[in-house]
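Heads up, the chain below is alone and in the form predicted alone; it's given as structure tokens.
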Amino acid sequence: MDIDIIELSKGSAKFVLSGTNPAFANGIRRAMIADVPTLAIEYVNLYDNTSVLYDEQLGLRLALVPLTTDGDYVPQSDCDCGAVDGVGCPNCEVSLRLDVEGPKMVYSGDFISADPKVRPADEKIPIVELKEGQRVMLEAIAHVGYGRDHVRWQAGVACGYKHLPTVEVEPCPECGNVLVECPEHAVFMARSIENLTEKDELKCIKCGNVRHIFDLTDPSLKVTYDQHTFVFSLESDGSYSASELILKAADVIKGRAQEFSDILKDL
């Protein structure tokens, strides 16, 4: 198995992954969306809320702010402390307080961490706008979770991939017109359609558009997927980086296959 990087950002990625198949590529996509554990607000203390926002949609608004998570934490149902009612230890959960007067726009930034560590991914991300005379008292905590049980534990918001495409062209009169037909013509754009490069072939979506400019038995003309490598292409939320989110993801499916041989053995 290879992995290609083709970009990555802080934020995002793109990679190709081959030497696998679609069970294998399917469980990394879903281990980043569902399975990576990450930090959410999921309770809120509200000591005083003058804002335009009932309590129930700001507190809808905080648990979708993303926090950087830091890695000590740990779910609550595998605390030590029993996490009684929902309150844990500082094992399992963290606080931010908010505390902010108007007139103010109210931004994720003004969250104070109990925890350095743990803040908001991004720092602009508006809450509420605050009026003369309005104001947001809150404490927000946050504990550690999975995507699969609530979207607000989502690292992974834009995780997904296809088969790496092979176009083989022979040339023919006809394929200047795939220049035109091509809805990503920037695959063919400043190159002779007979010399496409691997990163030329990365941006075909096979759409089938330019088919029927060729009678569907001319060879000239093929577009094929190679069923062992794919294309992934992935955003973050900020909890992590693209690289965290692809490390935490594969240590998912290595744990999950390292309990599987540990049960095998057991029986």
Given for the second form:
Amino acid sequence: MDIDIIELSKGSAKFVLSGTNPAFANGIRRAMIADVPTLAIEYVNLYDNTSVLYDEQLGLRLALVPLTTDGDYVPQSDCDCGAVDGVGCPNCEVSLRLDVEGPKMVYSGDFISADPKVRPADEKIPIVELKEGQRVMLEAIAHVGYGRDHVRWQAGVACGYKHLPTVEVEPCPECGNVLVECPEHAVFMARSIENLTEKDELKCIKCGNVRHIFDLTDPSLKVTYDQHTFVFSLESDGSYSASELILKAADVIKGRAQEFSDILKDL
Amino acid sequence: MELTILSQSKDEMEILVKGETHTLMNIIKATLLDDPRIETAFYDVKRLSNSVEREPVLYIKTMPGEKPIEILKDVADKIMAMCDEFSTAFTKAVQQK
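In place of the form predicted alone, output the structure of the form predicted in complex with its partner chain.
Complete assembly follows, chain above in first position.
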């Protein structure tokens, strides 16, 4: 297994994974979307809401604010405190306070968190606009959850992969010219083999449009996909950095396989 | 996760993997099929009678003389090794970047 990183920033990553099977690549993708636990607001105690949004709508908007997640928190179902009706302990929940008065645009950065490590991943997410005399006062409780249960816990957004395309262009044996045009102008566009300067296979979006323009039996163009090499691209919602998210996805699969193995031994 | 053996004979086994999803099942199936001791393996996420939930059922048939459960244990170890390899490769790639 080999990994070649193309781009890596805090919020997004692009890398080429080679020498593995599609099932493992898909497992990593699925784990990033659905199985990496994150913190998100799940309960809201509203003390005052005179904004134009009604309580439920405000609650939904709060829940969708991504929170930076520290590894110390555990899901309530795994917590020793035996949380009842969503009331847990400091190991499984974080409280965030919001107390704002208009006129003001309320942003996610206005939250005051009980734990300085847990705060909105982005300070500038608009929540509600308050006019003169309007007020929002609430306490929001964040829990650890999984993306498979609700989108607010989804750590990986826009996660996907494609097989690495291989594009081969051969000039016509009769006249020595090629007539190949990539509809996206991303991979290559040339009328003669000398002009074929750009051939960046990573940019191929597998649109298949070439197939409509040219007969695929035409030997001058051959597009194949490597079944064991994957070009991954992913974005994190901010709960984790992109590289943390990737490593956590691998850990999730490892943990599941470990559990499977342990149960098999007792069977 | 909860494992229940639904049926078992010398070289065949049908096992219910309660609480699992395609994420792990597909990797298990693919790794099983890579094993030369396996004749066939597949899984199906299906609704069993007297249940509302859909749970995956894994079916394995081995070559004569092999034990399905031993192969499954090896497969679990292989998957763990794959995850470790992935993490190591990724950490190395980040450091080189």
